[in-house]
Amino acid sequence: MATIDSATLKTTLQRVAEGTAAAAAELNAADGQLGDGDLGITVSKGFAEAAAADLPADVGLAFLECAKAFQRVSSSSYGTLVATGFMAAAKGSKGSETLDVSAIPALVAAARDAMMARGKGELGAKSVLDSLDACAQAIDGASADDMAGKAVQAARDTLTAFKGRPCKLGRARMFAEKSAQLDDPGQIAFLRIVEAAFPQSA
């Protein structure tokens, strides 16, 4: 896969409905620990709606229909964060119905930072901005061939990497010596995410 298009992406969000759905039960029994055990309702039902929706030849205007769809149905913080990434991805991408795989690490770094800007969230915190950082930096200069693996193996890298460290950031950050015990529900889901947009990777 060396180019993305529409048809494409709507490809890997039926799978990525797919993945989350199965993964729903434990993303709500992972977040239920530390908020509201919601989590999975979230990004299941968000990517169900998202793999559903009519996506314009625009890949840019594409992005943009999945977060609206997103927004439609997962009004949670988690959905708008998802949300926001999408709308920074639109915005890199729109103008054009093919987008070159070499362009995926400069649209997943702009949709970490915005989704900073929009969670009020930093880097270290143990949320899922550190994943997105993690696949960011792993996959930048990648090949199209290495690109999925890097990404599935930095959202890994990440629950390990904060295994023992406190949630600083959203709910979870009232419970800091039990999160510490735990992994981070955002960086669960983010991992079932990329694990079912590259299954070949997973």
Second form
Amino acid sequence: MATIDSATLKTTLQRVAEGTAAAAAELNAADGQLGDGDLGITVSKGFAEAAAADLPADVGLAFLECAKAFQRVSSSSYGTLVATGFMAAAKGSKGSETLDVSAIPALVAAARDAMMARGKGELGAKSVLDSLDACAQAIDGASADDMAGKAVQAARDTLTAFKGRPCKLGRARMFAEKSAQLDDPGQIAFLRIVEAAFPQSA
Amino acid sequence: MKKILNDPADYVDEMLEGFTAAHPEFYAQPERRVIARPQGATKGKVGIVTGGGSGHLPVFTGYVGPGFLDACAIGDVFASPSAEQMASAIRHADGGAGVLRLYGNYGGDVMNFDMAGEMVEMENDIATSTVLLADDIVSAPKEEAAKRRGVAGMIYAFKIAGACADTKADLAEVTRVSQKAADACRSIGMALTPCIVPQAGKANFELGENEMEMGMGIHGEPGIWRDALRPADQIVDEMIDRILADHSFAEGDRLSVLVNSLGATPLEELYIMYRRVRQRFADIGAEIVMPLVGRYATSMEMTGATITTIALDDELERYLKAPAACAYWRVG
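How about the form predicted together with the partner chain, since we already have the form predicted alone?
All chains and molecules follow, beginning with the one already shown.
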């Protein structure tokens, strides 16, 4: 697959919606250790709404529709960050009906930067931003065939890399000692998202 | 919990239904949780939108009207509206000359309004700008003033921004004047009792029968001290001293002052406070222009008050005095 279009995006969203629905209980439990325990609901509801949305043919406007759908049902901070990521991808791809796969690393990097700016978060604080950054770096320059596998591996490696380190962002930062022993719920959610998006690589 | 309501889940929507029915000359609800002027946006004028959680009437919704705001997005009690509602409010405020987002500095509101701006820029080619109110002096030290919460100073910013936009000034000019108004405001609050969010059903904090808290936020955010209730003059003196430490006034300066009820404090007590406020600025030799005493920005049924000052120059004073009308404040 060398290009993606609105239809490809929709089928990917449907896989992610199914995958995150299956992971909702796991994510709620992980979030419940450090936060308010609704991350699984946030993510699965958001992707279900995005997957059900009527996506326009323009890839950029399709990403915008995803952002709006996600935000509509999941306006928590994680939901808003995911929507922000979609919005950055929308800006970077507006005006074309097909997108070359080689454009994806730049869109992921743009999503990372926009999410950092919106959430005023930094890399290294043990959050979803670290997963996204690792993913952006891993797929930069990768061939179309390798990209999915590298994204999934980067998401896994991020969880491993942060084992034993405290969360310094969001509500979890108030439980430094406890958070060090636990995986960051946002990073787990990101892994489940990319695993569902690219099942052949998971 | 003792409140006049039907189902707590319907609290905001039923409130808006009554609100627009009572004042149809000022407010229409073109979409759910979006209040706009009934005649629509004014062509060629910069639109001004605000937004935020319910529970603060007359802020935010009440200040839609000629010489004030064009539209407002409304969230649940003390909760941000969604980015889509905010985008919808921006579209309803757009008269073709761009839209200023003018609202309080709260994390959820900022994230959602930024996203709303991006949405309308992509979908509707509407140029937008932002001015945040950060006037609550106790919520962060002066060196970090940009982190402060936005409270009752919003009233002055709405008024001045609206008057500037009415001159058909462009978006950059309306933004500049609104930022200047926002920067000139200083506020501080104090509370005697908590309030109850309908869907929570219980008070969000507790204060002893004879206690007060200084510096409390409009959602019950903790203040700077809690102690026995003091006489009115002592309370006002501390509030004014803290404002003056943040923004000094000298002889011959002009300012406006708002003494605002957080919901349950009666006008009588606000006038007792204003009496002392006036004495303090008379001692300095600063002149108070258009003082406001009443219920302008509230926190449900919280007992307590806020004091806001806005330092005026000729430009801000002219816009403050320009004609405007909404159901809660008429000028000229």
